[in-house]
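The chain below stands alone and is given in structure tokens; this is the form predicted alone.
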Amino acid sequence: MHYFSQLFHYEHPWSHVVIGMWHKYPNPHCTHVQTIDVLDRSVDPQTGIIRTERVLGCKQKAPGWIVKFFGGSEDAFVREISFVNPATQEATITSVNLSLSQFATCYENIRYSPTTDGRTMFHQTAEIQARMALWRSAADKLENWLVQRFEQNAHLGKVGFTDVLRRLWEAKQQQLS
């Protein structure tokens, strides 16, 4: 099993992060998500947590020998829950990969919360585990490849939604103008 973590703040309070993880997707620097599609979404009546379902589609081209092994396509689908909190201002999304699961698993946590100055912590684990103990070399090297491609699409996901953030309150501030 592999593990992948990170942790850095956005220059933007909770509320604008929390709106902009609904708009975070298409961004010209995560091609690879090709289709969202929302499943499910409810507000509990009590707390008043919005919990919403949803279905990303992704376009990963695959090493060789991952398609030739596992045999599979270029098409992958991600499930991701996430729950917004507006009275504790907390989000949180968990994510799983549907596709070739009976092969692999990443486990996606990511964690949006407000820090005394304004801005927003964003804090991110994925759990990486090949699920194929007679062939631990084969298993090995799946993982390392799913961490490499893991934090690749992570350090896009994070350029391209910082890029979103920005062109959304820059709109904003226009119509504010």
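For clarity, a rigid core is taken as the largest C-alpha set superposing within 1.5 Å between two forms. Only a predicted model underlies this, so the values are computations on that prediction, with no experimental measurement involved. Residue numbers count along the first chain shown, from 1. What changes on going to the form predicted in complex with the partner chain:
- Relative to the superposed rigid core, the position of the CA of W169 differs between these two forms by 2 Å or more.
- Shown in the overlay between these two forms, fitted on the rigid core, is a CA shift at H9 smaller than 2 Å.
- The Cα position of G157 differs by 2 Å or more between these two forms after fitting on the rigid core.
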Contents of the next structure:
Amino acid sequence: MHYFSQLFHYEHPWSHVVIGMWHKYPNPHCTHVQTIDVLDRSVDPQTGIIRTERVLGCKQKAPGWIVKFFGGSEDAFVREISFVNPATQEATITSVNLSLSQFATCYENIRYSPTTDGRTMFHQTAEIQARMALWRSAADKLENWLVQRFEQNAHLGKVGFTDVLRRLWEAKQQQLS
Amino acid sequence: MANSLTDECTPFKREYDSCFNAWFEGYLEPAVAASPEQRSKYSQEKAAEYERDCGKIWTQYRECVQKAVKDKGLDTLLEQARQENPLKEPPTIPKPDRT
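Provide the structure of the form predicted in complex with the partner chain, given the form predicted alone shown above.
Entire complex below, previous chain first.
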């Protein structure tokens, strides 16, 4: 497991940053984000909290060995859930990769909150973890399959060679007699 | 505005995004300023306004994007992710050491 964390401030009030959240892409600095779609959105009529579920499509050239080994492609998709709470002035964004998620997860949390001097604090954490348990079970499965194949082949080899020997020596015997 | 998953949905997405952004930009600052007593009434009014203004284009856009999600094979991955972490409530993120 790898952790990542950073914290800094934007020189804009919280409401401007949160309005800006929906205008972040397309962005010439982040050309890997190609598509964004809203899948679900609700405005809570009691609390005023807005929950949004989006899917982001990214193009990221993966190293050849990753594509070969994991069968990935250039297209990678991310699920993103955000909450904007005007009462507490807190906005959170949680993202997790959909692509290659059977092998590893990248779980990211972002929070925007106001500072007392009218700026906005950005706090980002991420956990990146390979799914070792799944690798283990995949490796076990592969091993079991290989053992089975080996046993089968060993058995067939024995049957086959027994046949060859029998035919060879039966023929020789007939010649002799 | 960024593109949608498919070119077919992009016009719907653009119209929906514009609608939401216009609504949200009017919504946010009064929502922040609202007192606890005003909040529920304001939220109710604004939720209804959002539905009224953007509901129709949202339905069209959602229909299009749901099909695109399926065609790209993302529906099962999304379902897994939702099961693993529904995120119906805001996450509790540990506060950083310094503010």
